[in-house]
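Here's a solo chain for you in structure tokens, the form predicted alone.
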Amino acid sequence: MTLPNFDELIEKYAATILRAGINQQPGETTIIQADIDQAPLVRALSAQAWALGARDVIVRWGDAEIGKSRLENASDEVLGTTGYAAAAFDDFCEEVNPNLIFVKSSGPSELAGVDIEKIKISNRTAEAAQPKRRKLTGAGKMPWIIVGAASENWAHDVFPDLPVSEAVDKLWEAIFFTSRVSFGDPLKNWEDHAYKLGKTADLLTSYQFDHILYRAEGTDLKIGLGGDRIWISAGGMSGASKKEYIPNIPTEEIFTTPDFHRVDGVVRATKPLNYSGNLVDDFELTFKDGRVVDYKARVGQEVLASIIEADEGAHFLGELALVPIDTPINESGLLFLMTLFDENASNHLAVGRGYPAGVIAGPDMNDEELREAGVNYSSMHVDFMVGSDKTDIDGVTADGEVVPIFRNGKWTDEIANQL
């Protein structure tokens, strides 16, 4: 690491994650999940969490090389078995309701050469391994946040023509900038940003759209909502203690939960998808009566199939998110090859599990009530990017009023003038 102010910026980044992001409070337990090469960030997070009065800080270390070795050497039976540690972690989350910090640092080439069938088995097992934790986070009852951290592998994927050390520095610079850490007062930056996003989410909620219409190159899609949807943004999530938290840093999105029964048309991705170290690119999905009935990718067809065919719920939508093209991430001009960043440069959708928090009273509904409300269930939740400067989006109310939301990838004056 050669950035002259790296130590200062990593401390600011940790403070932003804990204060603006997870909103650490005295007496709370916080779990940090990260690869071992992210020790500097994890140490800063741990020290600051304790300084903020954390009851306990638990670090769950991972290692990219060990993870790859397991996929290459373990039997299918082992890969398909939920281990004791995963089950114990699930029980712990239900009992303690901790804060969760996930530090992501994997590049798409990390699992190069690994048998896709092995990856499919492992992913299915991992996705299904923690139903209690996923239900709590999906309902907004357990505070969580996903953040990025530069690794040599990921940096090389983003900047393949640079020496590794220079690439890592460049990626950290991009992370700090897009996370609003390297300029001004980071906490004030996030206070202002969350406020603006919150006002936009409240405005969209007030319309109570019956459905949304997406139109772009290769995309003509109708997504049903209904009269009980809530649009959510950074700072709009609340945990069991009713505190606000931000589930992603960086974040630029306003999102809600579609009615998974009511999706029709074709949607074409506008950016590659990095899924478990494998790229899917130049792909499209066709929906009829909510369900994916056809899908094709020029690159990564087998990987795309592993997502859609993971279970029945993976054939349906779980998230609809709006992101204008004039955001720091998109204007950086970088393709980060990590969904956390690329989804915040672009409108995106997700196949799989829906968010109960996107429905009025959703967090208090049982599984049957959620399904009746159109909230999809799946072991999967995979975001893919569909936004561009050619995207037009309209919202249609129950009485047929058409409200222009996006034109050419940006908020319309009708929306922007009300904020």
The other form holds:
2 protein chains.
Amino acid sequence: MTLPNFDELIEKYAATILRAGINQQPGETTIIQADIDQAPLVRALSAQAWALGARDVIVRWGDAEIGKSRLENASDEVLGTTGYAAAAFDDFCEEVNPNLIFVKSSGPSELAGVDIEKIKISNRTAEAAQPKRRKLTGAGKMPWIIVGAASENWAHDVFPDLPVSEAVDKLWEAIFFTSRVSFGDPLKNWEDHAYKLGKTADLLTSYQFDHILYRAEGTDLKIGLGGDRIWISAGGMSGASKKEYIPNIPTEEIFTTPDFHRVDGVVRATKPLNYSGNLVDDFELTFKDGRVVDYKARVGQEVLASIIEADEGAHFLGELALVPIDTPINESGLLFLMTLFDENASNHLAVGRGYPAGVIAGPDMNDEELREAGVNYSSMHVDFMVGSDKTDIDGVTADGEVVPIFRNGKWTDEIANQL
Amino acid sequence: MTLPNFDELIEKYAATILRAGINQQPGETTIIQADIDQAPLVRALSAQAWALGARDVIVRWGDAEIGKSRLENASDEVLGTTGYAAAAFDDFCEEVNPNLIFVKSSGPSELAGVDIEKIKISNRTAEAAQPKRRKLTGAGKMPWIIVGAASENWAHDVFPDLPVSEAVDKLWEAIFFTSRVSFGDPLKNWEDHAYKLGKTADLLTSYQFDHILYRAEGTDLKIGLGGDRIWISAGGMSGASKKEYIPNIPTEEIFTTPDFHRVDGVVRATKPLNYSGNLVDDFELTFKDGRVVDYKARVGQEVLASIIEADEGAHFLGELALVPIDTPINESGLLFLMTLFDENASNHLAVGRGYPAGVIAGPDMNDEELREAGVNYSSMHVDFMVGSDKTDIDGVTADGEVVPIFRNGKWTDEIANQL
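Next block: the form predicted together with another copy of the chain, after the form predicted alone:
Full assembly next; the chain just shown is listed first.
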């Protein structure tokens, strides 16, 4: 690593993840999932978590190269079988309610050339492997956070014309900048930012919109909400959890879970989608009564099909998220080719699993009640970007009041003036 | 890594481990335990295992720095609790009977400064965590292998006066040489070597010695065997396993499990003992009716105490191993400060757990029957070196015939001429 102040920034980044992000408290167990080439960050996280009084710190390591060779060589049966530790991990999460830090460092080319069917089987197995953990994190009951870390593979995807070590440095710089770590006081930055996100979410929730009207180039979509939605910002999620935490760094979004039965119209993606290392680009989806009835992609049609056709629930929306275009990520001008970053440069939607936490009392509902409340269920949850400087959004209340939310990709004055 | 042919040697080393060592067969699952800084070796092992038709390849990663910070920070209660995946792993081993490759890369200074009590608790927890797996590997029913890999920490311990990267290169060179990888055809080397080890073991077994007389400077020890012992060489263990395999690379030893009730006299170690990163040096043990009744070390007395006093079984012998002084390891002139290597430079004994496979029908005996047959049980199994060029060994049969086995640290002609 040649970035001159890399060690200092990694320490600041780890502090931001643990204190502003997962909100590490004494006596809490923290689990870190990361690839082995992220050892500097993981070691800093581990040391600082202990210093903050962690009860235990557990690292679940992966390796991109070994993961790829497994996909290339293992039989469908093996890929379809959950790992020996999966059920035990699931039980552990239910019993201990640990913090869970996911360090993501995979670029879209990581699995290039791997049979998409193999990836599908493997992803389905992984998604199904932790039902309790997924329910806990999905409902916001178990604190979790996703953060980025520059790998050689990802850095090369983002900066294909640079020598790899330079690309890694550039990508780390961009991560530190967009994560508000490399300027000012990172913890103060996050205190201010989280406060603003939280206020905006509360304001949107207070309207109790019946539906959202979403218009942009190639997009004309009506998204039903029902009168019981909560708008969530990642800036200080508390919901059903024992404490506040920020589940994404960076995060700029304010989101809720739509009524998956009430989505109609067409929506056009504005950025490519990196799905498990495979690219989908230039694509649109058509919805009728909530269900995707048509989809087409200029690039990666078969990948898009593997998402939508994964199960019935993948044909419906699970998430609606608002992000203005004036964020550090968008200002960086980079296409990160990683959803964590690119979704926070842009409004986005997700097909698949919805968020119980997006509904009042949702975290305490059983599966049937969640379904009745319009919270989608699927083994999938795949975000795609739909924001641009052409986006206009209105919220419509049950008695027909129309509230302008976005104009030309930014919060309207009507919203901004109330914060 | 600056060793010019490192990549080529790593590939040869991986091939040696998989083909000469664990004897990877199509359809077998292989598990690799290694630290994250051994990625080049682990990736080569993984790729070659797949190429040999593995059903699955599973890597269990560790990290020395994170492991140390856990020992320094976690409470006794946390260190005393088995990890969430331990029982699942144990069941998996019983169900699948996988190959298990341990890649060892810890130098003695790795845990320097860590409270020995913490290490003791942690080791006891780890030892107790996999009763089924230990029983399977101990009885030779599940194929396993231990191999070495140069870490910066270990290399610095072995070559403290060299710059670290140079030390790592030198240590890799020594590993490749002593593992018979860097000269000739590694697979042919191992075929010849394993054949010779196997013949010697069979010859010793055929004598059915009642006991062994072991004499050297500071050592005068009688070790009972009973008439039902099998001498095992690591060169082509089959025992109760589904196939032959070599559980240590390098390996030079021929060993059996003593009758733990019948050991008398005094034995003086000839090399330091690296126990979980802590050094014991210049030490001797006194046995009466099998039990250690006195022990003293000039260096690391408290570490030696933590071994012997770990449980009752740690007071008794579990292993007796013969290694002549004319081996590549001894010829290398290096003190590796790792038991895997140093024990194969030298005759050694182990306190603690014995090997059921060292007794005829042992693998099928229950715990009580094993105890009656004199196979020691303990949570510990700790080797220490007792060989030198002064060592004379005789085997004594039940009818009093005395067979000279070693003179001045080498096989006697009487033995060598029968191979």
